[in-house]
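There is one chain below, alone, in structure tokens, taken in the form predicted on its own.
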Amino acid sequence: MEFGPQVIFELPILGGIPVTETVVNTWIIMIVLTIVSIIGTRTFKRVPRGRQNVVEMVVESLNNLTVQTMGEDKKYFSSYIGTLFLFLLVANLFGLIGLRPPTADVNATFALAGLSFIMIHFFGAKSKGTGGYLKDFLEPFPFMLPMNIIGQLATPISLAFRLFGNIIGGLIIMSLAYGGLLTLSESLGLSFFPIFQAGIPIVFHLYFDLFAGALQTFIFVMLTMVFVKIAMD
């Protein structure tokens, strides 16, 4: 049984280059969101009332979060955080459509994790200036250079393998719950009518799915504030 991300079909260019699951479902989302974001402002009124309310609402919630974890005076990162909170969001709960989720590839992960490593280290030498923030690498003594180029190494790491291992796990266990349950109905004579397989797994994709999926959303953008956050500080 294979769970990587399957080619669906290849551009002819450059010797064929293959498109995968993960970049088609990437833009299905990125098109489902601006199609979202369009419908959803383009008739705001001074007086907000039915989908504006909603927009307001998860526009005001991104925004307090921003403030909340790296302060007030960091706020013009809600932006960024928010496109990156609905996006991982989205993507992660893929599943629950029957869709791989796009952050099921290891590629879509340190992709993102990459790009969280970038303003880490961008925004901390911009707010301090390149040679006080390079300085903060000899801290507390210079003997530790080496420890804590590694220890910054290791953050676009973790960040994209813990997201990775979490989505890809629960695609697993739902993979192999419904082989499992499909055995079931055919040993028991019901292969026409596969019963245990319709409503068994909703539970299951409660947690791997709806739950797991909304957690690691917070947790990666919450990893990403805080790291930046403690970069320009």
Given for the second form:
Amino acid sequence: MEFGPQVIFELPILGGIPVTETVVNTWIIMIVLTIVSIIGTRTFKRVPRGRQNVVEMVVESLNNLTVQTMGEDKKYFSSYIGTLFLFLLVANLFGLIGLRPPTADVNATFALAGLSFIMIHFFGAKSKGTGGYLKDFLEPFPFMLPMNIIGQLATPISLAFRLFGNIIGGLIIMSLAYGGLLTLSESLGLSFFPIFQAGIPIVFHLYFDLFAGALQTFIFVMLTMVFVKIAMD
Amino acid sequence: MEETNFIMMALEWLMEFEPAALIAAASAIGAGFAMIAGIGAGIGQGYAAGKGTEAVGKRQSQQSAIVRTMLLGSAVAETTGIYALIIALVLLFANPLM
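Now show me the form predicted in complex with the partner chain; what you just gave was the form predicted on its own.
Then the entire complex follows, led off by the chain already shown.
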């Protein structure tokens, strides 16, 4: 069995760059989020009604999450955190409509974890000054320097693999469950109409897509915030 | 004396098979062994959940903060289990030895 992302088409430059399902699904998410944002933020009134209430609630809860985790003085991170949260949430819930979640590709999760890594060190160096930032690597003892460097490098790896492992694990279990239900239907002579694939996978979707997807989104965003906050304070 | 050397006998028996089949079999066994690491993640998450329940029982007003901290902690505890899962998946689907 093959669980990697399929190549949809190849860009005919530089000897052919393969464009995988991950990239195409990310484009779909980008288009959906952009359209929802444009529609959602049109015609704002002073007194919110209908659609504007929902948009304000989402933005406010993302702002509150940032303020609660990072503190009032770091509220300006909420724009990045909110974007990351919405993107990851839609990406992790993508399996519900039968498409492959982009986060089930180690390249995508490593790109996001790399962004977090750059943020941690950039804002750490910015808020403490370069000297104070470098001095932190010698805490608590100077001979702990290699340990600290390894610890810092392990952060993005664990962030990326946590998200990737959860989503790909769910994906593999889901496809095994669908395959098993197909075989079960075939053994009853219903190969043209796999009756068991209707209804039963809802339980798996509820756990592996809805619960695990939403939880991993939350975890990724929370850990990014916590690491940036620790690096800055 | 030659007949009782079981290690040599086992190795000779293994040499009868194709190398690719041996590597595939060993990878499958290795993937199974790698998932033993799930024990640690399970114990850690269970402990975190138990302590979280205890804390909610003591202070019900702080429930949302406790649940948030518990989920964060159990996700961090899960990391080692996820590493084992990644290694098992690599052994099964993206084996560098084959």
